[in-house]
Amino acid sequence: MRGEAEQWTGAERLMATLYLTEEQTTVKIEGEALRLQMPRGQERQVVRVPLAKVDQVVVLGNITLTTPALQALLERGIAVHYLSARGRSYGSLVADWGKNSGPRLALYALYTDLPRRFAAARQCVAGKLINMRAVLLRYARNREDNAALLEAVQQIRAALRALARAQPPAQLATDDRMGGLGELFGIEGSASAAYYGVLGLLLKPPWQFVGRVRRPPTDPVNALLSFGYSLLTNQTTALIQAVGLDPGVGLLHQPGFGKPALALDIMEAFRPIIVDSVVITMINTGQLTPGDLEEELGAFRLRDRARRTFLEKFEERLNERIRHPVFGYQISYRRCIELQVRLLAKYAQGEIPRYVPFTVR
């Protein structure tokens, strides 16, 4: 399938995800396939993608899917995610809710049970911190000037100890905008500051990174991280919907209008080992150069060719197989995300006593 992808202009079929990237492309249904018509004045290429080979569609930029095409996708339970060219999520079209409402009701009940919600939210933070620590330790082992990295590792370890001691408030104040989870956010924030404070040391010159900046990212590395996090959010949202949970009801992240709070919870542990890993590897191996990003009004975005390469490497990472630390068998990172969703559903329904985050060494 990779060979097919390389022949296409503006559409990459990478495993089960169809990325539509060429502006002004029109997508219609033609029998049991999607018919992609590239815009006039460019390569008037027509690509046909069998519906049976698509699990989800990601639309980046100004691309038109006709109503019959959308209907055909939704009839088959294939989600369509709309993103800007920079990767900012506009939302998703998904098929009707699943028939099993039990997990969703259990999730809603869990949200109102502060002690149990606090316990699950703490595990989400713990997964992120443990995996950030693992990323830094991997790079620290291979370099002599690793003092700053090891100092950051120590700060993350201290945060993990504080996390273990954290307890939910005895009584929730009515004006508490953080829903009783303020201590968790504080611990997560201090550990993330330590991690992002040294992330730039992992990058080869001339790349520079001084800290995390969002909305909009004002430097190339932050633009790459934001783009990757948006892709990961949509992947996680689709898996949550496939399991039958409500992606808008988070345990750590507070629900908000159009906010995939539960997806943000689940993906916390996967940010360092999927997105950050892809960005660091592509930069240090020369697969990306600063010239692969362009600046518009103070914000950066990937040029078309570099964006296609990034999507390919992101998919490769999602499909990379590892031994699961809990179950002990080889599965892909994508499957690991789905398992975390299912574990959370089981915790919500009281089938397991605690939610265990996905972590690596």
Contents of the next structure:
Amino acid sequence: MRGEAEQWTGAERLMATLYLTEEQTTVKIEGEALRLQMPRGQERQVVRVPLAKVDQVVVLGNITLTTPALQALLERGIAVHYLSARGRSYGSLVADWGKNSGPRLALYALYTDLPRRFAAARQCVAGKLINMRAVLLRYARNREDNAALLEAVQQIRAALRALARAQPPAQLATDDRMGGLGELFGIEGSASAAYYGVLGLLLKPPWQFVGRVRRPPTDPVNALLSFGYSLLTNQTTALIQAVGLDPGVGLLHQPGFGKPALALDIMEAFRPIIVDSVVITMINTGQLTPGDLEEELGAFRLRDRARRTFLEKFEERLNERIRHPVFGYQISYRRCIELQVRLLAKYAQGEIPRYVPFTVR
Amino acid sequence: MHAREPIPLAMLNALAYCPRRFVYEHVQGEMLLNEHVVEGALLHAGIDLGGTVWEGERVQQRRVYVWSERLGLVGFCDLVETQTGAIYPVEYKKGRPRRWFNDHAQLCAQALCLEERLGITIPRGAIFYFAARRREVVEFTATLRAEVEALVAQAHALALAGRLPPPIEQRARCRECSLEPLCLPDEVEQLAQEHAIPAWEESEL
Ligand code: SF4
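The form predicted together with the partner chain is what I need now, so please give it after the form predicted alone.
In what comes next, the whole complex appears, and the chain from above leads the way.
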């Protein structure tokens, strides 16, 4: 896997995702290739990336793509994601939706069908809980002092039992701001608290983690998690758009301004096994040190070199091939996410009776 | 009532191959670009230029627009040849002659359109397979014509209903189908049998 990654200063093509990371880079189109012009001081380096080798582009920071370059990318259905240097998403540029409105309409119909929507939302929560539990169990097996971990596993198990019993309200109160899903949010919240409460125990000192803090992350581990979740959100959003669904209409997550609610639904199950495990592994193997993050007014960000390593590990994880838990064949995690999107569309269209979450043992 | 939208001739080929594929491509506008599709488009590019060539007795017209009001069909013939009074359509396909009858159906539908336009009878046409580099002559028998008429009726019915039919039984076709990664025939079949799915609610957590 490593061997396939090509690297240049400020631009890494890791498998099919082109990450543009060098500030002040200009990207033009030149025949069938992108021409990346690095800023002065970088020996005015020029890099050419064949379009055929790119599935999507992630732009981190102040980088310019010319209109012809963007047009060439959109023409080939290659999405361009704009992120801040910290990983906060500004949005994506994607090719026009096809005429495929059937799945979208089915999704909207599902959104207003509370029992069926509740069932799918419950599966999204279940996927997350089952995979959080799997991550903790994996680490608990390899250590002596695992009482706290096993305690958290018990709490997650209790949450899963409660989840199995949860029922949608027979009638939706007009002032129900949770859209009838309040119980699911409660269960998800308590299990997540148990999980994040012990996540710090999995990290080698001096790394510390006391709990999840978002917007802005006020410690290095939260900064790493947030960065990883942003990348995962982008990947998932792009896949949803490619399938032709509306990423803004979620089943568990409420639609909100600029929120890719459906992407958040789908990725719940993938957070622990993709992002959390990459963060834990990088920390414990010394691939990241506390000095790789710099503090800026109380918020943390990854320094350039470390960010590059992080992107590389993240892509490696997405491209890692595993045996699919339900279908039994070997596929990459990235294709697993795509399959979940397609299965959700098929559930919305009534082709399959149940949305099955992606879970690992 | 909706006015009946004409069905593109190329979509008949998809339908003859698999009804689900027809709805994906014609109704939902799905098209996965895999190497076969791209290669096919490149091979076609040479033919798609249009124009007429005279070669002695033989007149070749490329990329001829044809349609049938009676059947509600529209599309292009890659090539229409006229030789000593006889007219016949020629379709170009990448690959080799195949076991499915979809290419034959598409060609015969072209002939039906030409017949309606010109008021003649066209007894046969040909398919040129690039990989085999040879022409296969196709007789437009009464049986083939009846099959094509039934296919056209089915196309209009599916287009009107808009719903995805289930995956086809002949999985050998799925293995050669560019839409398999989104159609997921095996996966849908497995998940449609609810009892076959491992459910976390019932498992020993
Ligand atoms: S994969 Fe099989 S069922 Fe699906 S469209 Fe192709 S041929 Fe039809």
